[in-house]
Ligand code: BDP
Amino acid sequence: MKRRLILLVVLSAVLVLALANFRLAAAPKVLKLAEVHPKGYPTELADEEFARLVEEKTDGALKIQVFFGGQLGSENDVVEQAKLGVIEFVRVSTSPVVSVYPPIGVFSMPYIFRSQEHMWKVLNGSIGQHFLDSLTVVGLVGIAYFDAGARNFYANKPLKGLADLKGLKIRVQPNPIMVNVVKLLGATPVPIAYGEVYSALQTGVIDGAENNIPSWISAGHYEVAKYLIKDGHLRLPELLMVSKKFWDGLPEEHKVAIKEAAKEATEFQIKAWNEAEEKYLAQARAKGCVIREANVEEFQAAVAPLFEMPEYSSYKVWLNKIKAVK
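Show me the structure of that chain alone, the form predicted alone.
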């Protein structure tokens, strides 16, 4: 009787331990994805779709929480955190990645993509894959690109052509390439924080800025700078990246699932972006904004000296390859 009781106690303990281990194994691993854009922005919507797909494709083993609106820091901050493994996933522009992987700065050169279609042919081909793969040398794994549209100039004064930019004070990102571009276009570059642009336009500290159409609207800049000229000087791709420290510890089936989810999320994001751009353009026109098509060739001619500057000579091989993509 005593032996049976002891056996029953042992079996019960084994069952409890096995059940605890099963629950531990079944509990999803919760991961962080950093996003600077607000909730509902096209890239944030794609982040949410990516998170949903990863959870679905890993049968709930991986669960991603999207921290939108810069909750985890600026794009530069989260890139560093991802390198250290503090954050598992980040969605950032290629621009801040230049500080850790300079060759990707080629995407910051003006007018290198002829259209959205041309950009995606480049990104979906060997050139785009090269840059995704090369990020591993700095502790990051590139898994997808997102679309950030074309960046255009807008101002609180009419913009009909290149001549109207002459002498204007234009806000730019603290990026040497854009500083040089604005100078070559005859305007004065003013590198100030993005959050200060609205008040700077309102008070006349600056006359204009440059950005994509959804950002022009979502940040309210169209309220104080209603003249936009569609010159499309930049189509700066966005990156969805994983911390290499986290990635290296994943089983192969989870890596495959994440890459599949990223590919599907990219298709979702492009559609969401195009729909948002159309919606925002209609909203801007309804508010009395004046939107003109630029003579892009005159803008390209004005910035041509940039491509001969010695500091950008390392980009020439890639620029030629991008131009050759039909």
The other form holds:
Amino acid sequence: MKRRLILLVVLSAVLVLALANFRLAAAPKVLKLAEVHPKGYPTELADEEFARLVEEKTDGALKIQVFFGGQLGSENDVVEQAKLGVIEFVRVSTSPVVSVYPPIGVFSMPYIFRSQEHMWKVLNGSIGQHFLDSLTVVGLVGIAYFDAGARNFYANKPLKGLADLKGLKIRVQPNPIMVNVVKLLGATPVPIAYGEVYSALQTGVIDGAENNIPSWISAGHYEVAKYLIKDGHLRLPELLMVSKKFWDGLPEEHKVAIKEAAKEATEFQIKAWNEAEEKYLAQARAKGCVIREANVEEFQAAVAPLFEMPEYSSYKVWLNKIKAVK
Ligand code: BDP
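Show the other one: the form predicted in complex with beta-D-glucopyranuronic acid, since we just had the form predicted alone.
Okay, now the whole complex, with that chain kicking things off.
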């Protein structure tokens, strides 16, 4: 009787251990996705949707955690970390990618998209696909674009026209093209990470910045810089990318699932974006922000020399292709 009892205890222990082991083996892999925006911002909402879809489509094998609000570092930092395979997914602006893959700087050239529709025709066509695919040479896999609307200038002083930008210290993304754009507009460019813009405005390190309306409002920049001039100099696409190091180790069916999820997340994001633009614009008005329409031709004329700079001559072929997309 005693022997039987001992045997039973031993067998149960073995069973418990075996089950625990099985559970460990079957535990979903938790992957990181870096996002600079706060919870509820349209790109963050789309990241969450992407994570949900990936988990669903891989039957729970891949679980993505969204680290919002820049918890994993600046966009330039997380791009580097994704290249190394430390972070699996990143949602960033195309701007920080210019430093690791200069050809994508084509999208940072000002006034190249006629409208949101024109931009999406380009991104959904062969040009957009070319840039997503070519990122593999720097250790990144581009899987989707998101919408970031149009960027405008804002400052702590009234901005009625181009002349008002003269001499102002304007924050730009750490991107050499934007440094040149702001210089051509007569202001002083100050490249700093997104997460530092608010305090730089508060402490007077900068007089203004440039971004889309949802960022201007959600990051609180409007509290210090309430004058915005709508010139729409950039429609800078957002990128969702995967670390190639991680990607190469995935089974084919998971790659397919991730690509499908990214496609659906893009559709979701564009809707969320369009709603957010209206919502944040209404908030800006309610908070007493001053929004003026720019004489865009005046701005375009000022930045025209950029297109003749030798460092951007390789962009010409792409710029012509973008222009030709109807
Ligand atoms: C926002 C982009 C974000 C960038 C930020 C910036 O969504 O990815 O980090 O601009 O200006 O519009 O750095």
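Numbering follows the first chain given and starts at 1. Small disclaimer: the values here were computed from a predicted structure and weren't measured. Here, rigid core means the biggest group of C-alpha atoms that superpose within 1.5 Å across both forms.
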Rigid core fit then residue 158 CA moved by 2 Å or more between the two forms: yes
Please determine whether the C-alpha atom of residue 173 is displaced by 2 Å or more between the two forms following superposition on the rigid core. yes
Rigid core fitted, is the C-alpha displacement of residue 192 between the two forms 2 Å or more? yes
If you line up the core, how far does the Cα of residue 224 move between the two forms, in Å? 4.0
